[in-house]
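Starting off, we have a lone chain in the form predicted alone, written out as structure tokens.
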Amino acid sequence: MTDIEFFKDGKRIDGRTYDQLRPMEAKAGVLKNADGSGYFRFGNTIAIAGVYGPREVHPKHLENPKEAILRCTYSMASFSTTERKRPGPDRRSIEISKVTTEAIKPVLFLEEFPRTSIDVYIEIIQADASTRCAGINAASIALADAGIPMRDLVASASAGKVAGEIVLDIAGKEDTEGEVDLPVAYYPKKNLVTLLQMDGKVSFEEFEKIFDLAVNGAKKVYEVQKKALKDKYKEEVVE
């Protein structure tokens, strides 16, 4: 284990308690040229998502006669990290694109739009851990903003183990130097987890505590997402 200091006076080095999320910010309708868009921020991690569709499928042979195909594309801007990231897809972005698609799919009425595609583009413009969680949160807002029929929003948060302590919303050195990171995506109305990944090893008892903490964090994210959508339409009514 590294000798980096993670805790001081009973709190994490950024001043948060063990079970506290970073400051959150969410907005709907941030991209003018998309059918729907969303913005989500966890502290210094910022994600923007744009939705296009339902629209004609290209290439044509990929279309599904029974339902729309959902395609989520996750990418990180070259300037999003302290060291310039090489542009273009890599193994990590391909993997996150796939798990994001699977996390969001259960809440969409894809059967309403056969032979079409719904394309979601997620761009991480600033990265400080939990980027896949921020991306899922932004994408969920964007889909709702686009008017895609949804059973519910999907909310996502991470928890983990750092220097022997279980903490919510991994950030900064907690991510790179910590022992365990567990991101969760949550479908609140059905109390269903649609994404669960874990990097590291813990006991079963520790896993249960980390998992419960992540789900409780996702429930708080859900309230922020709903407020962002309500705020957008309140503004439109006023105008």
Second form
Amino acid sequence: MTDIEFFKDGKRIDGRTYDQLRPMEAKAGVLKNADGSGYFRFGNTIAIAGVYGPREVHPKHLENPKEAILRCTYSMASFSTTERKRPGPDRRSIEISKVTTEAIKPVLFLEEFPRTSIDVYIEIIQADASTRCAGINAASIALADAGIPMRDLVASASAGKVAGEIVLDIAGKEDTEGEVDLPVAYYPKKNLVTLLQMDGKVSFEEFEKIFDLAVNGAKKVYEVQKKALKDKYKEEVVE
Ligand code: ADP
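Swap state to the form predicted together with adenosine-5'-diphosphate from the form predicted alone:
Entire complex below, previous chain first.
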């Protein structure tokens, strides 16, 4: 157990209410050299994604004659954490790359681009919990920005349990000292959850509450993502 005080006057350590996300910021088209790109921030967690493709597959034997292959690569920058993160892939980033790919796949028309690859590179610039969610949010914006046909955007947020209370978008001390973290990715038009992970233990009733809170958070993220894409085109018209 911990003696850290997580709540005061109905608010959390950073002043948020229990069902409040951190301040969000999103942008489309932040990189010049990628076919499409996106930026997404939840408080101190910052993700940037760059998309290349549909393009020729390397290595060629991975080519699929029926559809494009989607490859999402998640990576944390060495300077993204308080202690320098050892560069290169590790177990955690390989897992997050895989679940991110699976979370995004359902919204893409991969069958329209056989024998190609769509490569999404996600870089976590600053990490303060929910980096996989921020990465998925940036990647969805980047795919849309690349002009890749999509059924919808995928929006992601996490909720959890801290000192016995159910809260949205765990961050800072809540992450290191919290009991449960449950990230979801959500496909709004179909009301489908495309990613669901959880660490820690909860009762079924608590699980339902945490899950609903995370999905509601993802719905708010979705609005921010759509605005980022619309804003890019508004700016282009003005130019
Ligand atoms: P997520 O970032 O999606 O919540 P985790 O639950 O695995 O994924 O990680 C929680 C947080 O722990 C990260 O957001 C980051 O702030 C911190 N963290 C993860 N890996 C490292 C690392 N190698 N070094 C320092 N901090 C890390």
